[in-house]
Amino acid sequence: MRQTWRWFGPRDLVSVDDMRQAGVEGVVSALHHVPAGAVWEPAEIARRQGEIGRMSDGRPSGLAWEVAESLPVSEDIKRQTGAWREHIANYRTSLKNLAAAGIEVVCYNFMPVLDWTRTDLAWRLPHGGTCMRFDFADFAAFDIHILKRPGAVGDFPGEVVEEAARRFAGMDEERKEKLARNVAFGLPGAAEHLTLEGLRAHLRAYGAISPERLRSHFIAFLEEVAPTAEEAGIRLCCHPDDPPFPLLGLPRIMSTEADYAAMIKAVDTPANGITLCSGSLGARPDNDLPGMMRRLGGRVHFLHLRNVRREGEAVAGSFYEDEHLAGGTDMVALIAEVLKEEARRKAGGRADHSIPMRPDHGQDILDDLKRQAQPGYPAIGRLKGLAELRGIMTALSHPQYGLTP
């Protein structure tokens, strides 16, 4: 498993001097100025590159840029409205691009509108840190009484239309604001923030639009972009849907091991694959994380790990960012199913034997609480989490349990 830090640019006060201090082995990242649908240029893609390359003092950091995430699905293409096939053939050519600058691998999503989702930027924990949440009575509240969308109230379960109306009423206007700030937060880093009114745009533009139609939608854009992908010397990573189930009416497509099953089987090539999210996909009960491993596991060209707590057994519900060994997915066994593939891709030839990952999210501990890096994306946090994913790693490997691949 290959050890990548997510980084956003210049801008991010998590430093390339801080990822090398990590002991990281190559760095995610994306040119989060540039707009969904517009090409990423070779100079803007070397100048990213050469941010990378130098630590503060100017000198070489060993690092690389080794995956590109995320390199964005506008939303006339997951609608086919507008330029869309002009943005279908500004993605092929930033894949090319990509790949001439000797990236292989680029993850994507096909959320509609928003590409994660969480009422708190920073819940406070009993241990005084922080971790971003998704409450499924406050984002009601928001739904239902802050953006009032029409028939938001059919989509909740009765008693949590209750509580989201008695928590609103005991909201003042700073509590109001900031929670529709944080649904509305969007991807860290992104070029555009979205505001209630350009979010009930959006949700207009896909009124008509339903999760089958959708589904076509995204076959169709692999169905353009795989093979050049494939020509490229690219893989295609597809992350889940973040929070796995439908929110604001939008259709949610990548949520299960089925989607999944049926993006593989619709476009059959290797360059279509899995970015694989434990915490995306487990906020879901009945998503199986080491079994999702097992089976689909020769797709899987990107691992996301992280951990959340769910506060309940409902497919939709409220849960938290946990610890990464805690939380409701067995990480031991997952990365042990990793390191199955890793050994059985070696065994086989494959190029690609070594999976990049990275620990995704974090607490805010320690000085992250000062620092106010990116939501979900502190050094500390992510440290500590990488500190025990690399345990696991270890002890797993040892050529007693004969998983070293």
Contents of the next structure:
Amino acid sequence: MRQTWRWFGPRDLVSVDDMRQAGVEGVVSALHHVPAGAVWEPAEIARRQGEIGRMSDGRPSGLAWEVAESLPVSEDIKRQTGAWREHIANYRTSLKNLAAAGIEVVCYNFMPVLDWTRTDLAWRLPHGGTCMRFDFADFAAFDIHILKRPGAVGDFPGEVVEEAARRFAGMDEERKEKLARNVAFGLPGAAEHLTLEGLRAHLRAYGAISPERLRSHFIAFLEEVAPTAEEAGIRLCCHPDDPPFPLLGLPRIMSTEADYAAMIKAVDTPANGITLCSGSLGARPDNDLPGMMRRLGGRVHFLHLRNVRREGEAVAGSFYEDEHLAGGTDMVALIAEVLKEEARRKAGGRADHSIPMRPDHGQDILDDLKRQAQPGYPAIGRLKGLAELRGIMTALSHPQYGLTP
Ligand code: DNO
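Next block, the form predicted in complex with D-mannose, ref. the form predicted on its own:
Now the full complex is given, and it begins with the chain already shown.
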């Protein structure tokens, strides 16, 4: 596995120097300032490469931009409205520009309107550190009482609706505002930062789009961009819905193994691949991560390794971001499946036998609590996760005691 690290660019409070000391091998980044639908121009790509290539004292970092995350898919493309054809043409140009700059792996998602969603960005853990959390009743309180979405009540089980009403009644203005900000106003990586009114307008625009229709738009998008990716030597990899169940009445179509299997079948080229995010997919009890890696591994082009602790057995429910080796996913089993897939690729002569992975998210611990970097992307919490994952990788790859005979 290729050990990578997400960097949000010069405004990221975790620096290139920091990731160098974390011992990463490659960098995951994006041109967050370019609006969804526009072209990533060669000069902008080159500028980001330059920033990644230098430490703060001007010396070479020895690191390169290896994965683009995300090259965002515009809402027009997802809805097939407005400038969607132009946006698809631009997407193809961006893919060619990235390939010309030597970047081969491109991650994206097809979630309508919101990228990932949490209700708490700094939920206090018993050890005094903090983590991110999705609380279903708080989310319902937002949906029903703050956003006041028509029909919201019908989308939650009765006891969650009641709990949401109780919670809302107990919230002061500050908590209400914070909750709205956490849910609607965009987490790191989101293509857009919305106001409540902006969010309502987006929801109206999706009114008539069923999951089947969104899926057909997704396939139309892939049919357009996957051949370009293949020609350019790019491996596209779709990130799952996070959380992996419908929110705000919007369709979600990349939440399960069946969703991925259907996508691969629909546009069957190696360029059409998967970002296996164990944290996102692991928030559903019916997703078996090691099994998915075993069955779909040939198309996994990028790995996000993290763990969540679910608080119930329902498909939609509360969870929090646990330590990388805790939570519901058996990380040793998952990494073992990744190493087996890499060995198969190597034996088959595949050039992409080392799959890029990044320690996804991290709890805020120690000095992270003072630094206050991007939510979910602290320096020390991620480094701890990486170190733990690295330990498993090293043990399982040991020539005498590991997996290899
Ligand atoms: C959150 C991330 C997502 C991810 C996009 C990929 O931490 O995993 O924002 O980057 O969904 O398109």
